[in-house]
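Given as structure tokens, the chain that follows is alone and in the form predicted on its own.
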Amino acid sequence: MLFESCHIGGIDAVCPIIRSATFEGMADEHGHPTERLVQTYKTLAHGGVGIMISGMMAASSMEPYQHRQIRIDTDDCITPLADMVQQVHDSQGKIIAQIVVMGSAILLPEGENRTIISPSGVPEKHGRTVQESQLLTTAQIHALVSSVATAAQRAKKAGYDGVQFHSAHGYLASKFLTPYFNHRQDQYGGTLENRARFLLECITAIRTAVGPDYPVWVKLNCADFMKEDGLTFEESQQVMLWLADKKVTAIEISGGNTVSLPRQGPIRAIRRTKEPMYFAQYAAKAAALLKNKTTVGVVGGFRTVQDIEQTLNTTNLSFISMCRPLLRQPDLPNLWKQGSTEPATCISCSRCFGADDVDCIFHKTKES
């Protein structure tokens, strides 16, 4: 059953194992795809993944690009992206463009004297570094909504099978949802309805730009897992219902941000926390709530084919996303399809993430 063809979030797929968006750090100096990125996607397609979601793509030139980040903020991005997407399709793969307004410099921003934008100008700590930011004006918010919609339209022109708007992990749409970062006293702050306004306006604009039938996905935190002033699960469920009303095709559930409690962020070391599938219980409840309204899936800590099958068979969840395991084993779905019952060899060390050419540390060791 797991490896039968299926229809997920408006897209036909060979299986419900999704490659969750994974920053690759493989753009050239223009923010266009390199041959290594093309080969990465083709390898995932040949490895049997059902759908792959691209690494986060810059939707607006209002903020700094991240180091070697793919861009989709101008029309000159369409042709190189279309060439890459065509090669993915020729490899029998399906690919979704993840578009993002960062509102953060978690990686290394390109350029000098460029301002990090945020809902309220609240500083953010990344390790020992304090990142200052500039409060967005209402006019700038409206401009960002327009940029996101136009980016989605470019993705459709480039041939992507759908788009996903990144609204989790402390990026800008997530920050608007989170009271810790959102102190605004206008229509974009205060009540949950106001804090969700930016996200919902982006989705409305995207849907208008791409039409009623094009797959529009959202990545959303089930909760922020903060000491105080974080988005709660109850609030997240309400946001999901609003997204379903906006005709979102699928919601991928994650959780946490850069200021979550220790070991409660988006990327967790399973051996340390002894907590695999760390968002599954929240996602299962959300999927039941949204049954017959929109497709729901989950990312985070899945390492065995048995856990994936059990989760899909006993809940209303429609897909399971994976990130780090597919960096180490891009052919993992095919291995399981061929009968292997061995767990993913990923050890959740997270040393795969760096500024350039994101890859499993064991691959890098072999290359050196």
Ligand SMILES: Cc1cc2nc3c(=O)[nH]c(=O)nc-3n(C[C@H](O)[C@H](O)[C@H](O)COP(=O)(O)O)c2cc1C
Given for the second form:
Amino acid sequence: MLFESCHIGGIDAVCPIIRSATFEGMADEHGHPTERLVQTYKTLAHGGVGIMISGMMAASSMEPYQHRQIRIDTDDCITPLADMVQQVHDSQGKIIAQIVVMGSAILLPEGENRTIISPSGVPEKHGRTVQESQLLTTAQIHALVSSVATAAQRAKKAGYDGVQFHSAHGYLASKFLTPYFNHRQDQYGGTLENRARFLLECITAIRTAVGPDYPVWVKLNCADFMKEDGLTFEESQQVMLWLADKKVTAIEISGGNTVSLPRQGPIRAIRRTKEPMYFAQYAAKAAALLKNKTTVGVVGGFRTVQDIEQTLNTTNLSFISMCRPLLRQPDLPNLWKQGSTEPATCISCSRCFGADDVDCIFHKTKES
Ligand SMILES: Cc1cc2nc3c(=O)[nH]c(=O)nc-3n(C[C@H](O)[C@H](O)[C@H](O)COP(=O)(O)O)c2cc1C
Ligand code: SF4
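Provide the structure of the form predicted in complex with the named molecule, given the form predicted on its own shown above.
Next comes the full complex, this chain leading.
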């Protein structure tokens, strides 16, 4: 039964439909939540989603922030975040803090006195622009690991139900895994074991910081889908096994990065490619591999309640995440729970992707 209470990745939830991390662009000038963000989460909670994962939150003051990004890199962030989480809980919602080190995947940097960082300083194409970056020193890597762990500890203090470390889509931990971006010759580059070291050190440090029972989730690419030198599915599965050994509570499987092959990135235009649930086959294989080791879920292109039910019933996957459909219809889980069999009305155009007050373009058109 889809709409029954369940326990997913260490968290009790009303259903296994998860709001995947969605950058909201709703921070104030200090990087703290605005009233609009609080309302966004309350609306999602009332709409019946099982657990919400926050938009990616800045974990380290070493790099610039994304424009209007929520910060969790200093202790003064804890109180405003705690106020927001309390309101989510008062609305019966569950919320996980997604923490990230962005590296050169950052789009609209703020804070020019800080540098954009990456494993090896390989320039990164963002459409027509090229993002230059500075190679990380070993000391900086150690400092980042420590920042990530402290950020997770702040999330716990603020009352979040868990943390998710973002290691997908070409953000820094994902970039370490990708041979195209990681040319390092030290213990953080070369073999898969070395390329996974940054991620695994972050997870070990997070676990130590938050204790053995706190939910620690990871978002991971099943593959990078690049022309050359991307992380492969075989490699990703090995990384998942290592993550399970590190007592990660749940893995959310995604895929792709900023330089994936055309239409192979994380946020695909489903109607055009006619490819819904585009990572489901990979995720199903991974969930079988990780059975009894850790909880596995998947995100990407789920648009119908029938697909969600069928996927959960026929695989070892424990949860299904959605992003864009819940931007257009935050009450979609409740609509389905009440018996609607209609697909999501989101047309996967991705015009919601932006930096300020992120919302479905159709809502904005209505407002204007
Ligand atoms: C507006 C927008 C913001 C996003 N922000 C994040 C983010 O902060 N962290 C993240 O891991 N993924 C982010 N994503 C990716 C989604 O979590 C998800 O992986 C992707 O949209 C595919 O799922 P969907 O087909 O259900 O939209 C974002 C996607 C969109 C469209
Ligand atoms: S802007 Fe397009 S992709 Fe985004 S929620 Fe609206 S319909 Fe879906």
